[in-house]
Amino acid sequence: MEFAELIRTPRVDNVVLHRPFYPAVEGTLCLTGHHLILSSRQDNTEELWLLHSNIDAIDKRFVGPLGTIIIKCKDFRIIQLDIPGMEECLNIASSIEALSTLDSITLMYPFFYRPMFEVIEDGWHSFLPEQEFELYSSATSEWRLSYVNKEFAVCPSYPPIVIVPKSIDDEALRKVATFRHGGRFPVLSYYHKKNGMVIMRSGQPLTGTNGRRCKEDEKLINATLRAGKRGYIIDTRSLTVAQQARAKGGGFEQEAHYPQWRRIHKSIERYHILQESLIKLVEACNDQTHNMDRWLSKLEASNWLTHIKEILTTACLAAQCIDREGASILIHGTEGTDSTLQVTSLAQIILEPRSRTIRGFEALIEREWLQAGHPFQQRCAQSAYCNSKQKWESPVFLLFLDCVWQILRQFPCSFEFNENFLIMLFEHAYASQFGTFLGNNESERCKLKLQQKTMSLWSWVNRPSELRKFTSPLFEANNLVIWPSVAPQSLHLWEGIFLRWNRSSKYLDEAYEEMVNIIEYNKELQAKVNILRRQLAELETEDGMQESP
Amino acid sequence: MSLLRGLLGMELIGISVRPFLDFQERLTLLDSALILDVPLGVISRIEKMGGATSRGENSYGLDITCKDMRNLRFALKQEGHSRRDMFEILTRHAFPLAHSLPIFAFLNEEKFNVDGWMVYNPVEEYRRQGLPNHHWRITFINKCYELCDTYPSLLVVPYRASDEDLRRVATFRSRNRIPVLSWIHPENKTVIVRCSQPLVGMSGKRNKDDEKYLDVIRETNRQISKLTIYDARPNVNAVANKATGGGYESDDAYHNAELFFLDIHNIHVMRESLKKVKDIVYPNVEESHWLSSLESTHWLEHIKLVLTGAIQVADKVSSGKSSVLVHCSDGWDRTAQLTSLAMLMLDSFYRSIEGFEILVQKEWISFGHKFASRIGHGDKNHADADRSPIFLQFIDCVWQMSKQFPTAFEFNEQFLITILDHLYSCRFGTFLYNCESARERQKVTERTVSLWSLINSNKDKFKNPFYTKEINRVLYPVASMRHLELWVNYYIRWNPRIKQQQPNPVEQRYLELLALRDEYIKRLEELQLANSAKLSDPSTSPSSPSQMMPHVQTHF
C-alpha cells in the first residue's frame, strides 16, 4: 500500500492554526505519510509537526466555504485548523482519519524514521535480562535464569528469559504454565537485598469451579519461602470478582492448598472502567464554561484520584509485606499484565533506590512493563477522545506514571529524574518515532524485528544532551524506603499532564531554572577552585625546588 | 504582676503529663512522646466535658477549641477535683478581658535587636509612591481622629478637595470613611482609592459634595473619562443595605462613574465556610468524598472571588484606563482584601518581607480592619457574630499567589504561617485593637512588642530562596478553581500524616546549594589571595605560570 493513496490533498495554503498559548498563525498545511505539518514559511520554521499516530479523534464543521478541523491528540492537546474550501477540508479530514488509524504496525512511523543523531549506545541492548540478573546473583544463589520460554511456546506474553527458583526445573515450569492464566507462571519480579524477601508475579491460577490444583505450582511458590516463614498472596481483585472468575476457569489460591500463604484481596479497577475515568477526567479538565463551581465534584466523579489511591495503597501494602513484615509476596490479578504490573513496579519505586534513578527507572519499565508483557499496542491504541469503543484501551500505564509522579511530588529530592521524564514516557507510549512501545509483548516485537528495523527510545533518551532535560537538579541519592502518603489531601491532579494545555507553566518553570542555574554555577566554581588549588600546589613545589639546592 | 508559672500537676488518663502555663503564657504539655505547645491566645473556648459519674475512657476532662483549626481534649481522672483549678486558671488567662486582666502582649518583656514598630512610617511609604504630587496631597485633618475615628491620622486626598469638602463628604459615607488614596501607579498615575458605602438609604439620597469629590478623583488623571467603582458585595446585598441607610453609587447621581459588583460574601458567610473546612480536616480528614466535601465548604470559591476581584482592580489600574474606587459596606473587610491584594499584584515592593509588613500595617492595621472584633483577642464570647476569618482569607490568597509565582515573593510559607500564628497568640501588639485611635490610646507601640521585631531579627528563616527581585512585573494569578488548592500545610498541619511535608524539601535543598556556592566563592577568594601572594613573592621564579583566574562574578 502506498501512503499516497490515502492522501487525497497533500497540501493546502492559507490554513490558520489555533492552539493553546500561541497566537493563531497562517501557513501551508502539508500531509505526509506520517506527519501533519503546518509551516508559515517564515524563517523556514515549521509551526506544527504532528505525528498522525498522535491523533485520537477529529471533528469537522463548516461555516460557508470555510472548514474547520479540530484535532484532538492522544496527549490531550486540542488544536484547530481553519481550512479554506470545503472540498480541501473534507479531503484533509478523511486523509488524517485514514492515516491516523493504520491497521498494520509495520506501516507505523518507527519503521520509517531515520535518526538524525549519532547512536552512542544502542538502547535495544541497554537492559538485557542477563545483566539485570547479575545484580541479584551477587546477593543470592536461590534463583536462576530459565530459557524455557525461548520460542515463546510456554507463555506467549513472557520474554524468552525469566528468573525462577533454582530448585524448580523447566519441566515443572511447563506444568505450572498450564495452571496459570495465559501460561504466566510465577516469576521473580524483585529481590529485596536487605532481607532476601521477594516479589513474584503471575496470572491467576486456573482452579475453575471444581477447585483444580497443581502440585508443581504449590511447590514453585513454596520454594521461595524460608523455613517456617509465611508469605502473602496479593490478589488485585476483590474477593467477589475473584470468585466470579472461577466460572470462567480462573480463580484464586485456596487456603487448603497453600497453607503457608495468606491471601489479601485489593480492588484495582480494570479496562473500560479506567478508560471511562480518563474520559471523564479529561472532559472536566477541558470544560471551558465559566461556571467552574462544580470542578471539584467533577474531578471527584471521574474517580481518577480514587484509582490512584487504590493502586498506591496496594503498592504500599506489598512494600510493607516485604520491608516491615519480612515476608515474600506473590501478586496477580486476572491476566497479570495490568494491575499486577502497576503494583510490582510501584512497590519497587518505594523499596529500591535504584529504580528512582534514570537508568534504574528505564530498567524497571523494560523489565516490569515491556518484557513482562503489558499489551501497550492494545492499551494505548486510543486515548481520551476516541468514540469508537474498543474494549482493550485502558490508561493502565498512564495511571502508573501518575502514581510515580505522586510519589515524586512527595519526595522531590529522592528521584534522579524530573516530571518531564514521566511526561515524555507518556507521550512515547501513545505515539512515537521509536519502536520501544510497539507490539503487545516480546514475542510480537521479535516477529516485527523491531530491534533491526526501528530505533529504541533509550538510544535517544540516554544521550547526554537529552538526559540533561530529564535530570532533576534536586536529586540526592536516598537509600531509604520511601513511604508515600495516600491521604486524600496528599494526592493531587497531575497538572503537567492534564492541565498542560490549559495553562502556561512559565512562572513555575522559573524556580526550576534557578535551580539548574545554580548547580551549573557551582560546578564552574568547583572547577575554578580546583585549578587554583593546583596552581598553588605547583607554586609551592617550585618554591621547594628553589630552596632545596 | 507576677507571671504565672504554676505547675498544675495533672494526670492524663493512662499517662502522666504535666501541663503548665509558663512565662510565655502558653499551655505546654510535656510528655516523652508528645510536646504540645499552645499560646493561650489561640484558645477560643474552654468547656468541661463529662461529670463526676461519667464512665468510659476519656469521658471526663476539658475540651478546648482553638482559633487555629484544632481542638484539644484533656482527659482527666475524676478524683481530686483537679479539673476545677485547671479550668479556672485557663479561663482567666485565655480570656483576660473578662477578668479585668491585661492581654499578654502588655506583659511580654521580650527583647529583639530590631524594632518592628519602625517598619511602617506612612509619610515615607507615600513618599516612596511619589506622593504628594500635583494632584494628591497629604492631609492631617484626621490627626485627632475627629474626621473618622477608624481611619489613620494621615490621609492622602485630591489636591483640589479642601478639608471642608472632606468633612462634607464624610457625612455621606458610612462611619465617615471617605474615599482616600491607597496606591498610585508610578507611570500612568491612575489610583486605587478606598472608602465605605455611600449613605443612600431607601429614599435614594444624594450628596453633591460626594459626587463632586468622586469627579475630582477621576480628574486627577486627565485621560480618564470614567471612574470605576468596584463594590465588593453581591448586588443583592448592596441593595439590601439601603434598608439600613447604606447603598451604592447610582448611575443617575454619578455620571462619570461605572459601578461593578464583585460578589464577595460577607463576614458571616466566610466564618461559616471556614467552620466547614475545619469539620472536614479536624480531627480526621474526610476520606471518602474529600473533593466534594471540600467543594461544599465553598472556601476555595470564596478565595477565587476575592482573587478575581483583586485582579480586576489591578488590571484596570495597570492598563491606565481608569482609576478605581473600592468599597464594601464599611470598607474594612472586603475592601482591605481587595486593595491590598491588588497592590501586591501591581507593586513588587510589597512582595519583599518589609514591603509586605508595610502593606499589612497600612491597608489592614492603620485603616481599621477590626482585628479585635474579628479575632476576639482575650475575649470569651466565642460565638460573637463579629468574628470572621477575613485576614486569614487574605493570607490564603497571598499563599495561592506565591504558589503560582514561586520566584516573585521574598518570603516563604513559614512567614505567612508565623503571621497567622501571632494573629491569635496575643504575644505581640501588632494585631491588637480595632483601629489606630484605640491603639494610640492604649499606647500599644510603647507598651508592647511588634511581631515584625520577631520576624525582622530573624529574617533568614522567612526568606524564599527562589526569590528573584523584579521591578514592575504585574502578577496576575490564575483565579480558576482548577488552579486553587487547599492550603494543606496550614489547615491540615495538626494532622500527623502531613508532617513529612515540612520543612519544604525543595527549599531546603536549594538553600544547601546556595550555601555550597558561598563556600566555593570563599575558597576561591582565599586561593586567589594565596596565589597572588605567592606570585608577588620575589623568591618565586619569574617562569612560574602567571595567568591569574579572572575574578568570579556572582551573577546571582
Contents of the next structure:
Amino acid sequence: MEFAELIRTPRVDNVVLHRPFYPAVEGTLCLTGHHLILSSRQDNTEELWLLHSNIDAIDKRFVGPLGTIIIKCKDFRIIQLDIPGMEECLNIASSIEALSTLDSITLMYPFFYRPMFEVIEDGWHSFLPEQEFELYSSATSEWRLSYVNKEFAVCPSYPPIVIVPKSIDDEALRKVATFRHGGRFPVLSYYHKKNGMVIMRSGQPLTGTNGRRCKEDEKLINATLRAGKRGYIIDTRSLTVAQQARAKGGGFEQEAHYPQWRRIHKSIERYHILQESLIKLVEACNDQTHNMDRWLSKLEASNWLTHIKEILTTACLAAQCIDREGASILIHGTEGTDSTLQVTSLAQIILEPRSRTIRGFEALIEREWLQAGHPFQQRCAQSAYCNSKQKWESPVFLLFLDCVWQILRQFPCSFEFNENFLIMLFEHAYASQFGTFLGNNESERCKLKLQQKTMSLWSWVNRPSELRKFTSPLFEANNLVIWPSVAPQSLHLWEGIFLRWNRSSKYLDEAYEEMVNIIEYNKELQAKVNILRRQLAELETEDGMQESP
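Show the same protein again, this time as the form predicted alone rather than the form predicted together with its partner chain.
Excluded here are partners and other molecules; the one chain stands alone.
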C-alpha cells in the first residue's frame, strides 16, 4: 500500500492553527505518510510536526465555507485547524483518520525514521538478560539462566532467556508452563542482596474447578524458600475474582498443596475500568467551567487516585514482605502482564537504589515491562479521546509512571531522573519515532526485526545532551529503602501530565531554573570552601614545622 493512496489532499494554504500557549498562526498545512506539518514561513514561529500515530480522535465542524478540525492527541493535547473550503477540510480529515489508524505495524514511522544524531550506544543491547544476571550472580549461586524459551515455544510472552532456581531443570519448567496461564511459569523478578529474599512473578495457576495440581510447580516456588521460612503469594485480584477465574479454568494456589505459602489477595483494577477512569479524569481536567465542588467531585468520580493508592499499597506490602518480614514472594494476577508488573516494578523502586537512577530505571522498564511481555501495542493503541474502544486498551503503564511520580515527589533527592523523564516515557509509549515500545512481547519484536529495522529509544535518551534534560539537580545517592506514604493526603494529581496543556508551566519552569542556579552556585561555593580548607591545613602544617626546633 502506498501512503499517497490515503492522502486525498496533500497540501492546503491559509490554514490557521490554534494550540495551547501559542498565538494563532496562519500557514501551509502538509500531510506526509507519517506527519501532519504546519509551516507559517515566518521568522521566530515554530512549525508544528505532529505524528499521525499521536492522533487519538478528530472532530469536524463547519461554519459556511470554513471548516474546522479538532485534533485530540494521545498525550492529551488538543489542536484546532481552521481550513478554508469544505472539500479540502473533508479530504484532510479523512486522510488524517486513515493515516492515524494504520493496521500494519511495519507501516509505522519507526520503520522509516533515520536518526539525525550520532549513535554512541546501541540501545537494543544496553540491557540484556545476561548483563542483568551478572549483577545477581556475584551475590548468589542459587539461580541460573535458562534458555528453555529460546524459540518462544514454551511461553510466547516471555523473553528467550529467563532466570530460574538452579535446582529446577528445563524439563520441569516445560511442565510448569502447562500449569500456568499463557505458559508464564514463575521466574525471578528481583533478588534482594541485603537478605537474599526474592520476588518472583508468573501467570495464574490453571487449577480449575477440579483443583488440579502440578508437583513441578510446587517444587519450583518452594526452591526459593530458606529452611523453616514461609513465603507470600500476592494475588493482585480480589478473592471473589480469583474464585470466578477457577470456573474458567484458572484459579489460585491451594493451601493444601502450598503449605509453606500464605496467600494474600489485593484488588487492583484492570482493562476497561482503568480506561474509563482515564477518560473521566482527562474530561474533568479539560473542563475549565467547574467550580471547586464540581471539580473535586469529578476528580473523585474518576477514581484515578484510588487506583494509584491500590497499586502503591500492594507494592509497599511486597517490599515489606521482602525487607521487613525476610520472606520471598510470588506475585501474579490473571495473565501476569499488567497489575503484576506494576507491583514488581514499584517494589523494586522502593527497595533497590539502582532502580532510582536513570540507567537502572531504563533497565527496569526493559526487564519488567518490555521483556516481561506487557502488551504495549494493545494497551497503548488509544488514549483518552478515542470513541472506538477495544477491550484490551488500558493505561496500565501510565498508571505505573504516575505511581513512580508520586514516590519521586515524596523523595525528590533519591531519584537521579526528574519528572520530564517520566513524561517522555509516557509520550513514547503511545507515539514514537523509535521501535522500543512497538509490539506486545519479545516474540513479536523478533518477528518484526525491530533491532535491525528501527532505532532504540535508549540510543537517543542516553546521549549526554539528552541526559542533561532528564537529570535531577537534587539527586543525592540514597542506598536506603524508601517507604512512600499512601495516605490520601499524600497522593496528588499529576499536573505535569494531566494539566500541562490547560495551564502554563512558565512560572514553574522559571522557579525550576532558579533552583538549578542556586544548586550550581552552592556547588561552586562548596568547592571554594574545600580549596580554602586545604590551603588552611597546609599553612597550619607549615607553621607547625617552623615552630618545631
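Numbering follows the first chain given and starts at 1. The structure presented is a predicted model; accordingly, all values stated were derived computationally and were not measured. Note that the rigid core is defined as the largest set of C-alphas that superpose within 1.5 Å between two forms.
- Once the rigid core is used as the reference frame, the Cα position of residue 531 differs between these two forms by 2 Å or more.
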